[in-house]
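A single chain comes next, written as structure tokens; it is the form predicted alone.
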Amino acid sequence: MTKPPLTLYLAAPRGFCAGVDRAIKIVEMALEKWGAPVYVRHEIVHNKFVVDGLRDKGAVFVEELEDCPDDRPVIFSAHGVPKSVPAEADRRNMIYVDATCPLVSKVHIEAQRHADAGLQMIMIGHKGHPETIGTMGQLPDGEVLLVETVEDVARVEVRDPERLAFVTQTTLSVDDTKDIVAALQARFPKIVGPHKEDICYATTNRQEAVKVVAPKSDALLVVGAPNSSNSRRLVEVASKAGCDYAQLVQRADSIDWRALEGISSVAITAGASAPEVLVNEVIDAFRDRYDVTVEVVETATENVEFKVPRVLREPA
């Protein structure tokens, strides 16, 4: 039977970005340092396919530092953690690794750079992800306040108008995030910004490849995780671009083909905590019912690379 023709527009970049695979490793080099056991706080990445590789290799992820045992190591997710976290590690005189992603950190020092000079913080983020919990746990109760969308910025109550800084999480939809600046700066015109923007070169440039090959699809999939900000985004993204049909997609056996029947292009991408190789299942899927011609549509290069420590952190 002959199989209809189909385009796939491949995006690039996409996947793992320098921060996830700086993550990654971390845990993998604590396994073969001090072997299995080795407990992770939170997932590493927001991957279930990842997480689930490194549970086998021995990896025990746990949501609370309370829930891991006095001698085993413990590593701290690419998210970032509050500043009590580790400081409730060193009290118990804990092994632990912190793989907070280093722009991830870089939020963190602004916003203490922020306080110290006596400016009360606004971040723009999601309430209850990772990020936003560790990075607002940098400073006391109270000197961080979260808004989520343009009409918090209107209710948001504060100190002093005059003495405000803010930051956001690093894996926002780019587009959005510019409404709420634009919204903070108009209420509060003295708010002091980040030196640099605090989203990511990752989230920004799989934005942007989407933003190309959105309009050009009859459908695009984003490879990643439910609980993926950066993956979420990118279907945001991708239906404002101009898709009418952008789904999220662990990997190929959550693919609704009933959806995609009578098409002639799909685009693929992947979140920044989404392996290469599941991009390839779903590829391969495709090419089992399609007679699929790929196109890689490229839009930045990156060869961004974060150190992994050499000497894991031990107490003395």
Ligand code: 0CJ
Given for the second form:
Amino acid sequence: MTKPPLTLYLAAPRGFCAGVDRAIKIVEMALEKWGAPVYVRHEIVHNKFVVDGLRDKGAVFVEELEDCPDDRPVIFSAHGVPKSVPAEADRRNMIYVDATCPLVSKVHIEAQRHADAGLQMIMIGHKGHPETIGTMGQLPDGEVLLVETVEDVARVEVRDPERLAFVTQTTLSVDDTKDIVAALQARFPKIVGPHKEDICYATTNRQEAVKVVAPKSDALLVVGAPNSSNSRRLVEVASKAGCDYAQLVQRADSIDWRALEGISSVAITAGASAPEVLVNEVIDAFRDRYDVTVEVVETATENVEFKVPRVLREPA
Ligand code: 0CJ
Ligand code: F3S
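Can you swap the form predicted alone for the form predicted in complex with 4-oxopentyl trihydrogen diphosphate?
Below is the entire complex, every chain and molecule, led by the chain shown above.
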């Protein structure tokens, strides 16, 4: 039987960012340095395949520091942690390595700097997401106000409208955030913040690439996990950019082939925490069913790299 033709637009950049690369390396190097088990507080990055692979090598994933013994090293995930977490690890004399992405740590430092200057902080982010919990947790409970939408901006109650600053989660939708920042600036003209927002280069670049491939594709698949904020945003961006069928897929076996019946083009991208092996697995699954022509659509090049913490670079 002859296979139907299919143009497969492969978005670039896609997949691992520098912060994810570093976080995974930190766990691998910690296992080499200290042996198993090494504890990891929260999924190091939001991807089951990555987490399962590290678990096989001896990493133990827990949600809270209280689930870790005192005498084994613990790593904090790429998303960042509230200040209380390293403080408690210090109190318990634990060895810990912070795998928080340096671009998230930069936001933490900004939040603290604004608070030290006497400004009340507003965070634009998703309630309950570990990065939001970590960034809000740089300041005492109740000090940071959270807004998730333009509607929230109209409702937020501040101490002094003249003395405010804002920070954002790094993985938000660039377009939605622009509207929220504009609403904040309209209501509080004196509010201080970053030049635009704190969305990172990787989030921005992956969304830009999706905006280019989505309008010319009958379907768009984002390789990524359901709890991955940046991956979910890529699905939303694709839908908004005019793609009729945009879906998150964890790997090839979660593709809904029925829903794809009759397509002649598909775009594929991957969230910042999704490994390229899973992208290749998805492409191979299309090759099994279609006569595929791959077209790489590159909208930016990336050359960001972050060093692992010194403790892991020193000889054992
Ligand atoms: O929060 C981050 C620093 C991004 C880490 C990489 O992506 P992921 O999927 O683990 O996390 P998000 O849910 O924040 O996108
Ligand atoms: Fe960092 Fe952005 Fe990746 S904040 S972990 S570079 S998605």
